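Below you'll find only one chain, the form predicted alone, shown as structure tokens.
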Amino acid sequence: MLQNHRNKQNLGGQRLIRWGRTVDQADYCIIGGGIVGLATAYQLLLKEPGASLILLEAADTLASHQTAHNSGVIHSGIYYAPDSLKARFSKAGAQQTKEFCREHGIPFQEPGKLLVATTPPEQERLGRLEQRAGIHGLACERLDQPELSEREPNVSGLTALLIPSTGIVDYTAVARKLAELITGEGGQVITGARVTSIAEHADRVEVGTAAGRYSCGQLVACAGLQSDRLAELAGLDIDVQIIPFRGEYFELPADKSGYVRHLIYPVPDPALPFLGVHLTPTMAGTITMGPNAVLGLSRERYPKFSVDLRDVGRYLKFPGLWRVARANAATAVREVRNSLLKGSYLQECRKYAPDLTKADLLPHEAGIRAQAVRRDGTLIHDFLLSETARMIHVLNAPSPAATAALPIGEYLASKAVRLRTA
């Protein structure tokens, strides 16, 4: 194992960070500190121990967007398609990322989730999920209604469907322990390193970034909500844009700590990308209410009202955000109105906990999700990756991506090892 080291330095005013050894040249490049680009870099390492590998991060932490700015649900693959990446990587990602936690140390709790339905036609939609999930071989138990309130007192339904596989982890809190891993075995991790060219030639990629050069025989990008940014940086003709969704949450007061005891979700509609809004035990012990699905007016800035105008003035240009919208009008404006409104919002929840009031709606900090959008107005539900001889763009990876971190790593880093000894 490689001696680690950590070197804080400031470069034109930037905050520079390298975890590991510091190396300009190295076999593989990762481009993203995410759970999903940290477990990229993990698996590559254990592919091809004492690899060199650096791992570029734009922010001046780790993790510090979609990994951290979500539910903490460790997913159990029921709604997705059996041929889809999502349902293969969902499945075994739920099962790694609880193993990886037992391994390492890392509190996860698996309290499950119901699945509440409160009209006959959300009945219907239960059924057929309930068949998905023996298609899955997922463990599920349908619930009547007494059953359902003798379980949860204070939620409201026709039916249910148990999960119980489903947990909740601090997604943070893998993605730390990645990162530890990575430098232990010799990787080297700089934050504060947004990446500004990407040059591929025959027999090497070169990245820029305002804090340096750096060279490798393979990249992979991770990079989230500018996944579509890198790729045409480095010269990919790609069709899609990213669409920031923003996903606003409450959190219910201290005495209301015990309010539920599983995860409570609706049932999806599954014309929408979106699971809709649903109440979620935390590792810290709260609750939390959400998300809604709102057009973000940044990718990256999370208090209520940012607006980053080039991030809004790339997608009005886009020819596939006016079809989107104009083919989900109705729920555009409900989702508009559930965030301007409390108690609009606050009904979402009410269908199936009746009790809650705007006093139990506590500020909670929102999320961004990326959406990737075609050109014709096609919504991107599965993952989606562009390759060249030595690049692997990821750009497209939606929820579950952080349930499915170590699987979808494991198959990128078996694209990346294929690529370089091809």
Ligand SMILES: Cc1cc2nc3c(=O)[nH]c(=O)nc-3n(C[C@H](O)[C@H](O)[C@H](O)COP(=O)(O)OP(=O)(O)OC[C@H]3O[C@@H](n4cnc5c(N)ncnc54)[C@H](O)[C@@H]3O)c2cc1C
Contents of the next structure:
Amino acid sequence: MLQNHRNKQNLGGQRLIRWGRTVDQADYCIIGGGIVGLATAYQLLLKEPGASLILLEAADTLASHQTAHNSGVIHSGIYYAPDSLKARFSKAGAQQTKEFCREHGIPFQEPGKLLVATTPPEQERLGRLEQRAGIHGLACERLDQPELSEREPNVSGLTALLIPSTGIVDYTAVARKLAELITGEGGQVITGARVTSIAEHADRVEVGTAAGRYSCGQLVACAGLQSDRLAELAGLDIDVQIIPFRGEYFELPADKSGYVRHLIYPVPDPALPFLGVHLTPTMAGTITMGPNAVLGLSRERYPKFSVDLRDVGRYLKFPGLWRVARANAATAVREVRNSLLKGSYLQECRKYAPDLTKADLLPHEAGIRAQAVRRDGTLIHDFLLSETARMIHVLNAPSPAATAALPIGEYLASKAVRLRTA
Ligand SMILES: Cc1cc2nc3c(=O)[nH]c(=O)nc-3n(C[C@H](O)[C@H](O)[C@H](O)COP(=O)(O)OP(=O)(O)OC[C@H]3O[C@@H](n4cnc5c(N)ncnc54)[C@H](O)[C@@H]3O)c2cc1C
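To complete the pair, please output the form predicted together with the ligand; the form predicted alone was given just before.
Expanding to the full complex; the earlier chain stays at the top.
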């Protein structure tokens, strides 16, 4: 777990008395101590050294939600539409993440990824992904069946695409280093500070939290699973809601820690924003299997069957959820079945790793994805922002936002500086 920064060292801004209450004032306020908020704060202080900055995190530890519950993959960006922000940021993000790790001594590895086609239609889709890799300028190599078996004796498929640059890292280690650099530059990182009110004025934004009141010139909200609620709290009229999609994993037993050498992925369904159940070597030396994508009953509670009535009540009233459910009914039923029945889940992996058995599926903590959905039922695939004169709200930062956090942070920081000085 990350260190607690509740102590307010490096008070860069000013302390004011407003309406009889103490208010910490800063040039910038960032909401959310996940990797996107931390990267934004870090990039802001690189752009404007000496600026006063406060980062507010609801939990008692930083990076305790999506940033700590993911596959730990440094994605290459092969999947994404060439004109999307995702494509732009993930390619740059993969390079910058690796450079950041090298510079700060954070361990990472580059085992490379194999996208494995097991049926003729998947083979065809793999061909399209290979073309896309060419458009993105990504090095990749096509493997036939014997070449695949030679590299990965436990994996079977008709053909595979090897992307050597795909890596793995522990994103909480990256987040921890970012927090250290932010406080080193004079920024305040305050945990246990859930934001409960936001008021935008002509000359400032006022933010109320459990830990105190703050005022800033420019606000950037990177609240992940709560991003829609934060935008609404700030009075924005938004067309999207966050729907929590659980990503459930298993872990292979220790005697199978060398079962695969590469990351092994199925060919994804282009209609869905998720990548399919995959085998991933981790920095801890284990191999995870997953994640699936099943509708969550809570945004922030991880044990299976945890329910948050506030979260469920909210999405049941949202027409977008029902439209997504209708459009993806078959997938939804399959995902629920896979979530409830280990044997069903196993079948997903046995498509390309046929020797795995139920006994190989050991428990591993789930993650919960913040997936923004429009009222008309559109699942938003790309990053999405909403801006006012003094605020930027990140409404969708799905995978690969951990990979892409440094360039996303740079983009948000540039916008925040421009807006503050406009
Ligand atoms: C199962 C799964 C697998 C994934 N795999 C990968 C992968 O392999 N590679 C990759 O690049 N990406 C992956 N992702 C995506 C990636 O983890 C996320 O896109 C990324 O972590 C988003 O970061 P964030 O900072 O926006 O969100 P978070 O890490 O969720 O941080 C948001 C923060 O905001 C805080 N917050 C919320 N409300 C408030 C409030 N009111 N006041 C103050 N603070 C608040 C939260 O407590 C939280 O700490 C995966 C995600 C999941 C769930």
